[in-house]
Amino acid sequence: MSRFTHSSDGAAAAIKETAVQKLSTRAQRDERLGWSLVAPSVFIILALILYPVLYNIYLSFFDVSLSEGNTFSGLANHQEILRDSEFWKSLSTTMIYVIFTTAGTTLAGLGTAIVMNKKFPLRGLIRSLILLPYVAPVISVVFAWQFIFDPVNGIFMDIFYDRLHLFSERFSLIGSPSTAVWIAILFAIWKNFPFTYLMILSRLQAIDENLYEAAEIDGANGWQKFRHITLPEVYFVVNAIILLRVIWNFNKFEEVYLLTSNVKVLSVYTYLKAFTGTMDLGQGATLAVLQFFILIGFILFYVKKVLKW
């Protein structure tokens, strides 16, 4: 009896060990398959993102010349950029642009999503029309906005100067640096808020209606339902969108540059420094590196303190 028990236990242990080995072999095969599937994407990311970042960091330590080759300059580019008053002006302009465009697109998107989440006639059509600014080609809407604020033939001056007589003379809102930045901010809000609206709307549609019904039974008003139900439910979506918008707006170039030449955010300043005039590619690379590390610092802070990931 004892011999039979020992032999059956040994057979069971052998079967178990074989099964474990098969599972381990299968897991290894799945792991190799997974790596083989993601390897092309990893290679593309390294080639198109990591390499330019590292090469920019490398160039920032050189005086770059397209004809005579690169000369090592150490931290000279960084010191010259930090002593340049235009850099600090462009940084402050960028901060104003990023803060107001991010806040504007977030609030406009949130408000629009809440309204579009309610039922009313032609809701589907209006939902689609709201997306038009976001999907329209940048160059076409930029020309439209330039026409609106044209000091001679523009719609804005026609209404506020010719008809309402609110101004004593014609002037160009996008031609003056003090006002052009606010036009660029308004344009960015109008152009990009549909993305925020769409993301928040998708989250609002997933909220259980029973939560609102229970709140109404308890006597909650509209603000209380928004504060205690809607906001907590969309918290992570809104804050993730804020993070994305800060990154995108901080690096925004084409919208600002095409709309007006009088708003020197960091991306425009970097372009002008690197590819116009004397074409100082070394300082252009230094500016790109500074932007990169500013963004990395913000992302790390935001993810830890706000998103709490």
Contents of the next structure:
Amino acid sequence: MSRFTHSSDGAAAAIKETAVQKLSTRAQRDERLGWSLVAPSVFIILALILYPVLYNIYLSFFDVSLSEGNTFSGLANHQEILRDSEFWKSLSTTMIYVIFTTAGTTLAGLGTAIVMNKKFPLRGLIRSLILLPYVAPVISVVFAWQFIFDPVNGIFMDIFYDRLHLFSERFSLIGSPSTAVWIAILFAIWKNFPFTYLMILSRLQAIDENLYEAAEIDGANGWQKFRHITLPEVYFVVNAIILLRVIWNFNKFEEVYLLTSNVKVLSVYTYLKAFTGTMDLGQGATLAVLQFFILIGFILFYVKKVLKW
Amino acid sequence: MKQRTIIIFVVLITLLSMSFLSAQGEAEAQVKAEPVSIDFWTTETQSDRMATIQVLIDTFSALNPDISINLVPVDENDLSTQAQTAAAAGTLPAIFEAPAETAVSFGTQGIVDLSATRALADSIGVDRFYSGPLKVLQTTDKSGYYALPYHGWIQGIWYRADWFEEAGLAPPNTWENVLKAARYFHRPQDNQYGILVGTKPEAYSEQCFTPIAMSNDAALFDSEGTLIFNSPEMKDAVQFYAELAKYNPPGPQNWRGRDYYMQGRMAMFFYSTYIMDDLALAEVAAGSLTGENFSDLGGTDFDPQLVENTRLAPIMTNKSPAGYGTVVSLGMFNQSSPAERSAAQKFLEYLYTQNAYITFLHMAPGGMNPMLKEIASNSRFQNDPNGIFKNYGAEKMAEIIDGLEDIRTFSIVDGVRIEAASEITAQQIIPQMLYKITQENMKVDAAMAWAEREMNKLID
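In place of the form predicted on its own, output the structure of the form predicted together with its partner chain.
Every chain and every other molecule in the complex is listed next, the one we just looked at coming first.
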């Protein structure tokens, strides 16, 4: 009996072993299959994202000439950029642009979402109309805005100068470098707040009504309900959107350049440096690298401290 | 029933085999003729002009079925950048249309096919060209051409002759007269402005600035090729330009500001002869008029008197008289395949034939003027479909075309071609400087020092 048991034990062990073997070969096969399935995507990511990033970093160490080839220049590009007052000016313009557009889109989006979460007639229609600026093509709305602010024929001057006499003279808000940045900010808020609104609204709709009822029974007023229920519930959505908005607007090019062309945020300054006038592609690459690292630094800080992931 | 099926089957088989055979035949024919496909970069980016050029291409392709030409619109302001990047990527088109200065700058970069251009010039006949424009495109050693002149325009100050007469002001042909009139007519409180000069960092600004600088004997280079940009003459010209810009409509301006003139809100503007059809034809002017587009805005409608009330002052005088114009050229970039090279040459020869040439020029009567002498006096050319020649009279048109012989540029000093000057124009250093002064309130000295540094970077 014991012998039998023993032998059956041995057989069981053998079966188990082959099963493990089978499992491991199956696991290996699955792994191989998995890798082969993701390989095309990995390749595309490496080729289209990692390679350009690395090549850009590589270029930043060179004096780039399209006709005569590149000459290694070490850190000369970086030093020159850091000594360039235009760079610091464009960095501060970028900061102003990013801070105000992010704050503006977030507040406008949050406010609109809270209003649109209440029940009122024609709510469905208005909810979709609000999305219009976000879905309209940039170039067409840019032309409309440029015409609104045209100093001679525009509607803005027609109302505020001709009819209301608020200004002492006509001027080009969109053309003058000192005011253009504020128009670009206003434009970005108007164009992009519907996205924030949409995200927050969908989160608001998921909040349990019981929470508000319970708070009412406890005697909470409107502000207290907002402060202690709504805000904590939307905290992560809002902060995730803020992070995305900072990333997007820090790199924003087309909206700024098409609308004003004289608001030199970093991406516009990089373009002007690299592709106009004396076409300094090496310094353009350096600017892009600096922009990249500033952004990475911010993302790491934000994810750790604010989102606490 | 069975018979019918068989018949249908046989017919189908026959049709299939026929189409197969004919496809094979086509393929064989193509192999024999070696089809080539070449790109043509044009600066005529407006859709109606591209449509006209496409008609010419289609006609050419019908005559030469083995050559297909791909029309690519490139903005004049982007030409240099596009060419440099295309050269680095090895994707230069076979044919380009470019302002002469830009073509010369291509030539100095060594990306132009000089031997093919020389052959083209010889096959058309050098003597048939106006000599002035051809000289602008000649290589330094005078052995060939960077491109060949195709059409050209002259520029000057267009002004409201009726307003000037009423105010008792002299035509804007000297620095003093221009400034006096600009001051007199500048009434921003009435939404009326003195003058339009370019202040955006674009080619138009340099086109306005050049005659002012030249009339003050300011130059970029001396005949030895030394940069003499930072001279008292140039500084005077820059300061004068900045002063004129104060009587501009508000904000940075480019050629589009001419709309304000069409609306009767401006006394003078720098412009080429391209404006002639806008002044004379209501349907062309419509795009510039608020009344046509925004009926609620209390805007302005087409003024049929404007063409009579407008005069052109083509020559600016201070220390010496100076006119300005631009020659637009057709040229060929280096191509690796001989088939592409000969296709490009063939197409350009076609564009210089009488019918094709006149069709091209009639896209903008007055704006596009011929570079072959015989076309200028051709009666079909003088009878344009829009009636511009009739409107202005053949004599006035002949005067304009003759003006092309005396075009002066920064890049020819005492008959010597200075290639670096073309490079400076192509990279728009001067417009950027003018923008810094007029819009960013940079001091003239600082802006000129900046421009000089950038110019030196290009020369090195």
